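Quick heads-up: it's one chain on its own, the form predicted on its own, in structure tokens.
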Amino acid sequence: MTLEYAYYPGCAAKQIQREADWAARAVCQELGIGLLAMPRASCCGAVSLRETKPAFALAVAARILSEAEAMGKDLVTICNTCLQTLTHANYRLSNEPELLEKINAVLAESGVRPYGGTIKVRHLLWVVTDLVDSRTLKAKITHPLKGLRVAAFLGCHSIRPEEIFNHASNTNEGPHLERLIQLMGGVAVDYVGKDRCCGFHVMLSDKHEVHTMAAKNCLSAKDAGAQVMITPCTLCDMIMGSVQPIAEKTVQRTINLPEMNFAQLLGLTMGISKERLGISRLHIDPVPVLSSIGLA
């Protein structure tokens, strides 16, 4: 089976979280997953636009979905918020014919190809864990985690609302991120808060609240014995990583929990260089922990 997708990294991966994009591309190259550029794609519209101008947000999402459809490919992303926004739009456009007709009329006025509702929106994590042959994936993991205790921070936008994801993010075999940790030779740490919001969406309106949320989530993982945290989302990466030092001052506790994107840790276990994965860009240095198992 050929694994080739229209690649929609999202705005954060093109700017502040570029290391997540680098790691995704490096891992996909090793696994034979094709990521095709979407040169005309814009911001997905995310929460703010969906709340203030819902019809406009649907048209923005439809334009992105139409570009992937014209390429003849399903769309894959590495951002939970982009995943939720585009999946929600795709769900409505695929199940509400009258709405699809209205949105396509808007696209036509702008000279954009109408959307037919024929593609799927996927997370790269799902592709790696569900669609890559497990024997191929295991064979690529040449530097296993040797029992490293890893906290999987799922975030909230890849698992809710249930009606649009239809359990796609949590199969009978368990959450994708925790299955990947086990496959890499690590121990998935169970802790309270792994499926909570990271706080990104109140980052501008309530800094104290986002600092407190980040601290609670990281401390819960650390207190459960986690040595490192991984997420499937560039926005969660931003909060759990960059905000952590400030959050320590807010709650007056030292956290010091290295955090990285799942593709970065997977890349390390595959023997991809730290430079190519952007490890030096992380806010909490993971090298001391990784050195203890020969990964750095």
The other form holds:
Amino acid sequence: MTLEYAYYPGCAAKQIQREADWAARAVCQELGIGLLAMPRASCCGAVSLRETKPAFALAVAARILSEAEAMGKDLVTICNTCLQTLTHANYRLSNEPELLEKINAVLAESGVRPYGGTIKVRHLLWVVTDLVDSRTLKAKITHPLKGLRVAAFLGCHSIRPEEIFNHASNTNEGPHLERLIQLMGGVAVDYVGKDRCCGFHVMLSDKHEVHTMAAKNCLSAKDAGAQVMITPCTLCDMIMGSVQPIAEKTVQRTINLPEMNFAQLLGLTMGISKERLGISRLHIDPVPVLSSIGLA
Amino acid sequence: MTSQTYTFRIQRNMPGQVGTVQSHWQEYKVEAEPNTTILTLLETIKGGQDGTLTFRQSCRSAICGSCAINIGGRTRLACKTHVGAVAKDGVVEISPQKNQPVLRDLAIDIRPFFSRVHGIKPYLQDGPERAGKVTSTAYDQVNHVTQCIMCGCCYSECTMAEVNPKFIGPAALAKAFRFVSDPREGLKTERLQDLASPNGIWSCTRCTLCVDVCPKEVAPMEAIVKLRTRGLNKGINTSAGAKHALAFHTDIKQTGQLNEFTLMMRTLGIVGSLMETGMAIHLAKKGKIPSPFPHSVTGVDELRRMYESLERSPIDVETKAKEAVPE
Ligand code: SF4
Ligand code: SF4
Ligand code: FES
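The form predicted in complex with the partner chain is what I need now, so please give it after the form predicted on its own.
Now the complete complex, all chains and molecules, led by this one.
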């Protein structure tokens, strides 16, 4: 079975968090997952657009979904907020026929192909853990984590609201990110805070609070014995990475917990080079920890 | 269904010197079927094993909101939660609600929570915006949030309340939305202005936890999203949060992409952005300062046309509550 998707990396992976995009592409190349470019796809608008212009937000999402539909591919993303925004819109557009009709009228009038409601929105993490054959995946993991203690920071927008994510993320087997850590040969550290908020969306308005949040979550993981933290989200990456050194000052404690995107750690276990995965762009250097298990 | 033995690991809290509580964990064994409620089993323990165990309860029917406690890592109603659904390897961990002062064992001081609710003026006020006529759909939005039983589950889990005790919080904001959307309310704009102050609607992190923990499907965050929309529509847009949100459609119309460089400038202004240098320096060190000129996506003119079409003839896409049917 060939896996091919319309690839929607999101604005952060195109600008500040480019390393997540590099890692996603490198990992997919190894696993034979095709990531097809979406040249027309715009920013999803996040929750913000839903607040300022609710109807435009749905139209923008429908236009993105329609592009994937025209390509005949389901959509795959590496940003939790894009995932939630597009899943939320898709959920409404597929369940409210009248709404879909109204939004499609706006699309048609503006020269955009109407959306037929047939596309599934997925996180690349789900594709890797659920749809790639686990034997194939295991065979590619040539540099396992040898019991490295990894904190999974799940990120709000790939698990909530349950109403729209039920089918995808609340399986009895536990969160995708923790299952992936086990598949890579690591130990998923259980800690309070793993399903809480990084604070990205109030980063500019409630700065001090965001520092406290980042510090709390990272310290909790660290105190539970985590040696590195991974997230499935470019926005969580940005906070847990670049804010962590500032947060240390706020709480007056050293944290120093290397944080990276899940695809970067997965890439390392597959023997992909640090350069291709952008490891040097991380804010807290993971090399000392990783070299202890021969990974870097 | 067959019964089995469950272990209840309960956090016991005793008031110590002024403002302090001494905590320890105590274990109890109870025999139960998986669909027995946690509240029934707490009563079994209190009645048969330890009369000193303190918790609140009243209606036993998920109506009064008094039995909200932290069960298995989530704040839930003890009377609505089945033991089988929350036990992990036969163990159920129970502690008081978070973000509120603990009085004894599982009972918390609910006053901080209610002071936020009272703070939003939970009553109709007379004023110029009072509607003279009430249409059949006028309560669509009001109905959305009147299910709230003030149990505090959402406030206990709220990620912003955890780090900022001044945050108004999900339940009080949902309540505020109930009044903002009531046709009989006379001071809607004034309310929206107050709610846009610091620690108000723009401080919600959008973590969506309140939506998932609410036992009554109030979806407080959805109410907060709608309050923001209502406020912006009235031109209440001076807070950093509002400016940040407004950046999105401007960017999408212009290039189709979010411009992370100007986003910062617009949200905080020049001075604010400079104060943000703490973070900027860390980003710059890693060569991560975004380009001020992102490429336009293909077909950006389509986005502009969609935007203009909706400005000319707006469509109402708000989710509506189901019609309330008296029981
Ligand atoms: S979505 Fe907002 S109000 Fe709800 S729990 Fe999160 S921060 Fe609190
Ligand atoms: S909104 Fe829901 S969780 Fe919050 S107090 Fe009301 S009923 Fe309880
Ligand atoms: S006892 Fe009233 S809500 Fe549970």
